[in-house]
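Taking the form predicted on its own, here's one chain by itself in structure tokens.
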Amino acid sequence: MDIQFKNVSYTYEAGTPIQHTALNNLNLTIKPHKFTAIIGKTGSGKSTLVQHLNALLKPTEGVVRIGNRSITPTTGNTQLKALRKMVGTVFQFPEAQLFGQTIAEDIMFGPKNYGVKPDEALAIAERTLKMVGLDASYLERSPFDLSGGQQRRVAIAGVLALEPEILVLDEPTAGLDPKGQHELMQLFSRLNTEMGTTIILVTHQMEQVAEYADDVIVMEEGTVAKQASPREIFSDSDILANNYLNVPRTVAFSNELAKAYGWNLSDMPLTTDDLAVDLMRYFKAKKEARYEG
């Protein structure tokens, strides 16, 4: 199901002297089953945008459509329960929302709130805990006895327990070491490729955008500055400069090779694997040219 924003504006503290418009007549479409990254400088409207996806915020003007469901300024909260099961959200430091005495209690809370029987909810908790890399032996442990990285996995398992069709990730790897970041991003990638979950990622880490995203939305002053593939975005020097966005390290490295040695690689290498392939092709072509000469 498509996600569509039609002429959406959102104003914080509307009607007061400190009102601030965070989204400004926003129009965009996010395709289903894709991994979409949303990037832009601080204050561009990224987090405000994704909070509209499960109606944590409702538009001041316009309409958000998710499949056949619409969110407007007048949508009542009683109409949103099914939508909030469909759209799971992982905010920065989700472990701060843990509350259960046991991990099982925490993960089971969502399914039970939607009418799932306790035995089935426990089975869901065990399954989703395994998905995030923790086994059933953790179920009866207190979430507050775990490391910060393990707590985050438990919090994510609680979101996945509702089996959302759309998973919104707002800086989900903030504060984790590189290994923990990679493991979580691999989990989100598998959910997308193996289960068809629509992933929407807000991030400042361009390497994550380059490696995982199918589509990229660049936000600027509450509207869409550009929506395109990662390769198109990172090839657009103007959009990068105007929004203070860096290129992935592999792109920066290949640019330095071109400047220092005149090596012009055939493709823009978005990932380390891309860079390795491009370098092999470059040296093979140079070797063949030398033999022919």
Given for the second form:
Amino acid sequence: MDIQFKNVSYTYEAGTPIQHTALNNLNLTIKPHKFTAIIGKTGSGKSTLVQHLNALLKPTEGVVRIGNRSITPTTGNTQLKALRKMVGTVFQFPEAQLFGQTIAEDIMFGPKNYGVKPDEALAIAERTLKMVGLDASYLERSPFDLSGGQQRRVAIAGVLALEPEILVLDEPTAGLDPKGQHELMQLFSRLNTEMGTTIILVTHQMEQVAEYADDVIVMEEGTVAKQASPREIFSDSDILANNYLNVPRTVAFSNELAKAYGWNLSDMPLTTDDLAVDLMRYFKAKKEARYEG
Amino acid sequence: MKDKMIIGRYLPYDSYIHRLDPRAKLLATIFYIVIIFFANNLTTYFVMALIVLLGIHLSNIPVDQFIRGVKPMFWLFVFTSVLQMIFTPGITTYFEFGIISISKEGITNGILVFLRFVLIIFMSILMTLTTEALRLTDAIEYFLTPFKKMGLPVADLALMLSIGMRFVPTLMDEAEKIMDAQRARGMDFNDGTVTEKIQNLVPLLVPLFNRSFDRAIELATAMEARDYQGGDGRSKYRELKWSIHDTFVLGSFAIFFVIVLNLRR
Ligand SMILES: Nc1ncnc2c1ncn2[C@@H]1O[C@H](COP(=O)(O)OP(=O)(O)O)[C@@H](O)[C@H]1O
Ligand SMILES: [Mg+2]
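Since the structure above is the form predicted on its own, I would like to see how the form predicted together with its partner chain looks, so please show that one next.
Once more the chain from above appears, this time first in line as the rest of the complex follows.
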């Protein structure tokens, strides 16, 4: 299912003195089954953009196409429920949406809204809870007794329970410890590779972009400044500087090596594994050059 | 949702009305409501409407903002007016059935009741749209000050009021975010029977209360950490300043009052 934005504009509080155009004649295409990252500085319109994907916001101008569905400024609310089943959205700090007396009740909420029978919904709850790394013993506990990180997992499970084809994640790992962040990112990556779920991730962490994304969208003042592979984005120093973006640690490290010692690695190392391989290759080439010379 | 809620919002235009002292606006609004209860025929209501329209004109705020504010309550007003219409006994009766009677007097009365609601709402919206909530609390605190001698904890009350006001927009934002998140999980808040609609509120209200309690505790901790010792004797960051325009506005309302008293039936 392709996602397409055509000349989309969105204005908050239109017609008042505090009106604010958050999306400005924006065009983009997001490919199905890919892992797409959206980056850009705070206020560049990332959250506004992703809220168009399940029509929580409707464009003030232009068209959003999700597969064969179109969302225009005049689309009626009755057509949106089916769309929201296809597009699961995890908002910033999703733990704020928990309400169930038990975790099971909370996770079953989504499927039940789509008419799934209680026993089937319970099975889904158990399965998705396991996916986020909590076992079935949690089902009967209150979500409010958990730690912040565990609450986040339960909230994410509540969205995964809809079994969406497209999963939208707005800074899902903000404020979590490194281990928790890694586990969640692994989960999203598995959903992408094993189930073919289209992942759209808003993030400020360039390491996540480098390691997981196939495609990157850089947002700047409500429009797309650039859409390209992580490798291209991280080689474009103008784009990075304009948007106050840094490069992943490994890229920064290799840039420093080049600057301080003149060691030019053959490739841009997007992950630590990449960096190790590149360094090995570099030493090997150097050694061979010495023997030949 | 926030777009629809006009009551309790502030629109930061720069206008004659915006610049008035909040005390003047509060008094004028109360005065207006008192005067409108003296109005009892079309002429006096016409005068009252003119006052509001003049105020709206001077505030630079588009009229549709006011209409949006009345909209949520529109049917309630219509309902009340219709009740007035059919239960007011009159002299010139057009139709009668049991206790129901439709008369010329009844119809006029119904229309006037409707107008009264709309005008009072317009006037209140005019005050809140042009005055920041915190300034309004300052005004209320000012008027309560005489009761300090009677042991009323005015400073604390004012603090509670201003904290309350301060968190109204925050709560609205929060409510909106939670509703979005539940909608994203397939919830339809407008769906179903009345009982279902009430049940639908659980996924909104539970997280909202939960967050509010957290927030209250955080705020109390933050205030204690800064050694807050109660509001008595604290000076103000923004002083209220009464100007000649404020006197002028209140004076005009006194004149409106006299006009209405003369034109009423
Ligand atoms: N509910 C809202 N009302 C008014 N303006 C908003 C609202 N939400 C966001 N904005 C404004 O829209 C712009 C884009 O915001 P957002 O999409 O949240 O950016 P990001 O997620 O990239 O930080 C910001 O300037 C923000 O102030
Ligand atoms: Mg955001």
